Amino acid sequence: MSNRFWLAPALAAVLLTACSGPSADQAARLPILGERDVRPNPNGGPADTIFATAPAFKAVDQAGQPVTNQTFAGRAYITDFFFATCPGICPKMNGALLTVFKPYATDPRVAFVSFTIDPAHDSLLVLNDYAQRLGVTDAARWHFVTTGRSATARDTVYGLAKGFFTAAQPDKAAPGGFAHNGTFALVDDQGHIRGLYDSLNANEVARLQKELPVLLAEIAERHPQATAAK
């Protein structure tokens, strides 16, 4: 089997809700991804749309410290899934992760996640050791994490996988005994996903270059102190 494979009924599904026509206010805004729900107003007003939230996680990274949504609450981050030990696409995906890392190195705006699909090999200091390799000296920039090592660490960093829609099971026949894609996921300030890259494909790669400043742009319009306090 590839390593690269989709899951195809949860990206058709996002396609089609990212496809819906915005409004001439948010065609400058990049489309919020994943099911809504319409709810009607009982006062007969406007009806609510309730859009999709990345899924919670806890984990810790590289530095020993507990990582969950609340470590982004009102700023933007990137997210990934790996493992150290990857010999197929990880060395590829990590490194064009890392073209778009650089510019933000010490930007308070934006944050990095990659979360690790084998908990059970990569400990702390295996993902600092990695973080170091890449050229990550800062782990509140860029967090490698894990779920933790017990027996349902995996499920859970599978499940996290799927909602941020992108792939990763075990497959004995794959490179390093994973199959994953390698998908980067673009979350907001809100912590809902705002865009999905392919990080094999360099145009996919520039397209998230591209559409990050749109997405710390309308941040800043959410949050005018926060910006001219930087």
The other form holds:
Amino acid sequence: MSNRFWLAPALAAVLLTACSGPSADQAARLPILGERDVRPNPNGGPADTIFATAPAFKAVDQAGQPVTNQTFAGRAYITDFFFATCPGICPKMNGALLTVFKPYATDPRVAFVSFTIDPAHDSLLVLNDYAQRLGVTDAARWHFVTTGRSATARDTVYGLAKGFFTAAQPDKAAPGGFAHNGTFALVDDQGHIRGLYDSLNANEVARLQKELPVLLAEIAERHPQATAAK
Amino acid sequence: MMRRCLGLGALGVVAALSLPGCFSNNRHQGARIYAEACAGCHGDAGQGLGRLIPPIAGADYLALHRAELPCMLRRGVHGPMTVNGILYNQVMPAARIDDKQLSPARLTNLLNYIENNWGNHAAPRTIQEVERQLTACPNVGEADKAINLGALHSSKKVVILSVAEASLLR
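Okay, that's the form predicted on its own, but what's the structure of the form predicted together with its partner chain?
After this comes the whole thing, all chains and molecules, with the earlier chain placed first.
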């Protein structure tokens, strides 16, 4: 009699895992973040959904190489916003990104981009020194970029930060003169933002480490030839 | 008799419950201050970050500059600094909790914590010693002068590089 009571949950467990098996694969897709636009199809039929993409940017990295959205075409990339003399959250933020970066240091499927929000101070020399000190020797793997020293460069980078769902603005009261939060954005091969992570929260950093391979698998599905060629 | 025993017992329970309240919870204050004010940059175990942020764990700097440490924590640090043979050059803000500077007692607890953890060994500090070392600490005006000098140097570098950058961005 008592055996039967044990059987029921066991059976339920077997059934449940059997059901969740295939759907787990389906669920292993990251959402596309940002507002989407639904455009009616002029020929009738179902409307097109236009998914938001990361903002367009044009910058130069610590090696003096231009970096734009096209630099990452067909690949994933992770962004953050920092400044070299930041005494506040930046060391923790870039320290966290360094732990994410290390296993992928030579993996061409994903690149890293850190935008300076203090382009007036953070020259290419400063950015290169920062990268070297952090232990990043290959600028093509982790780009430390500036949008330039012009008067509009700062506004450009603040706008970019907003586009990547992070906050950055000058604030005399904040340590180092800039108020910003340490959000990492994970962008896919088509320019869609697929994940946002609070770099100051260890659980969020762990989530990024878990979700990055999920995105890489999805990209590999889209480009089977590229994967086969490797 | 029975009632008195109960009464005494109750008194004992009350005493046991209230006694910890008589002692301050400062035993781990150093660790708590470290976690709140220092660990963000220097790491959970004082490991530092690359050549950007110097380590505290096993850092020769602590013993070599023992008398200056209270002032460095109180005022912050700017400019080049060599730790374990590696040259660092970052800005360290003053150690503050809830936007308030640390009292000599709190500085003492913090220093005793970092100087006796992660492979560091130092003679325990007293509050009196820390207070004495703080009297030699430059006032805010002088510290500001030092920061401005540093800013002048770095802005020169920026101007030189801006030409190359401008051409790259065109």
